[in-house]
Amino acid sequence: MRKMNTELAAKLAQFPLFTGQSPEMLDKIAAVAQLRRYQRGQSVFCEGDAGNGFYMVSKGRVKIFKLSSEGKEQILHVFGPGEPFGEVAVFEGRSFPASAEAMEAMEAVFIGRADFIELIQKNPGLTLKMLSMLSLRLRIFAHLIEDLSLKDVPSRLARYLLFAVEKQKNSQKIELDITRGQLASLLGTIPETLSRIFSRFQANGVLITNGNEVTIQDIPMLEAIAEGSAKL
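If we look at the form predicted in complex with the DNA, what structure does this chain have alone?
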């Protein structure tokens, strides 16, 4: 039992949310945290479920998504190691507003609602981090809403690719870390449409695709498409 807690505490220390916490505090947190494991495709929670706590990814990735009545999926987030999810239900005290599913073998730390609220109240630094994380998510959501409502699919793809280029230190060769289908769902479209647009970009010399590898050839053009000042 002792050993398990120190292991957990070590994991907790990795999370941005908990950096700067004293070892004693980490031990306290570890005492109320549980480690949970999921297989690829396994559901973590479903929209509407009662939210009794929140999660932080320690290994693998989760997708947070909504389903339409016809089964179409809209991905809201893809979270990897260090990122928390399911907090909305904790603070707002109701059900989960979306579903979560492991995209690959995944491991997450779970902390119950009451325990976490207690932690927060005693820890102003933690509070501010949490507020800042929720704010960041609001910003991301606002961006997604803008995309869905005001931009066409080529623009969205262009924005996504430019973001990926930036994230990978401007190397023009990008490794897509999700499948085409998932990317389509993240961009609010379907695989067929996404595929057509990739082809169109390639036909116009904007990029070259090769499996999960995409080489960007014309960044200025991509920027023009992203902001809507050029069409293909």
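Having gone through the form predicted in complex with the DNA, I am curious about the other one (the form predicted on its own); can you provide its structure?
Keep in mind that what follows is only the chain, not its partners or any molecules around it.
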């Protein structure tokens, strides 16, 4: 058991939420954490399930989504290694507002709500880090709502690509970590429309695509499209 906790503590040290924590604190967190594994397509939780804790991706990716009454899927977020999800449950103690599903073989660390609340009461620094992550999440979600309600699909795609550039340390060569179908769902469109827009961007010298690799050639134009001040 001690070896297992030591290995889990080492994993926890890699998560941004727990960077800078002492070995003693990491051991305490590991003592109440659980390592859970999921297969591709396996549900982590469903909308309406009791929000009894939160998760952090250790390996693989998870999608957070909602289903319409007609069964149409709207992807809200895609999270990868080091990123938490389901954390609203920690503060609200209510049901999960959306569903989560493993996009590939995935490993996640789960911490129960009661255990985490006890931890943050003894270490307020964890609260500040969690609030910082939630603030970033809220900003991204606000952009998503704005895009889906006010912007056309080319603008949504342009904003997504700019965010990917920022996330991948401002590299103009980015790797799409989701399929075109999943990206279409995230942007509130269909794959055929998305493919046409990618082709239009490429024809106008904005970018070059090679499978899942996208090389941005004209950042200013992409920014103008995202803002709605330029059309192609």
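C-alpha atoms forming the largest set that superposes within 1.5 Å between two forms make up the rigid core. In this text the structure is predicted, and so the values were computed from the model without any measurement. Residue numbers count along the first chain shown, from 1.
*Asks:* Determine whether the C-alpha of Thr215 shifts by 2 Å or more between these two forms once the rigid core is superposed.
*Replies:* Comparing forms between these two forms, the Thr215 CA shifts at least 2 Å.
*Asks:* Inspect the rigid-core superposition and answer whether the C-alpha of Leu17 shifts by 2 angstroms or more between these two forms.
*Replies:* It does not, since the Leu17 C-alpha is displaced less than 2 Å between these two forms after the core fit.
*Asks:* Following rigid core alignment, is the displacement of the Ala164 C-alpha between these two forms equal to or greater than 2 angstroms?
*Replies:* Moves: yes, 2 Å or greater.
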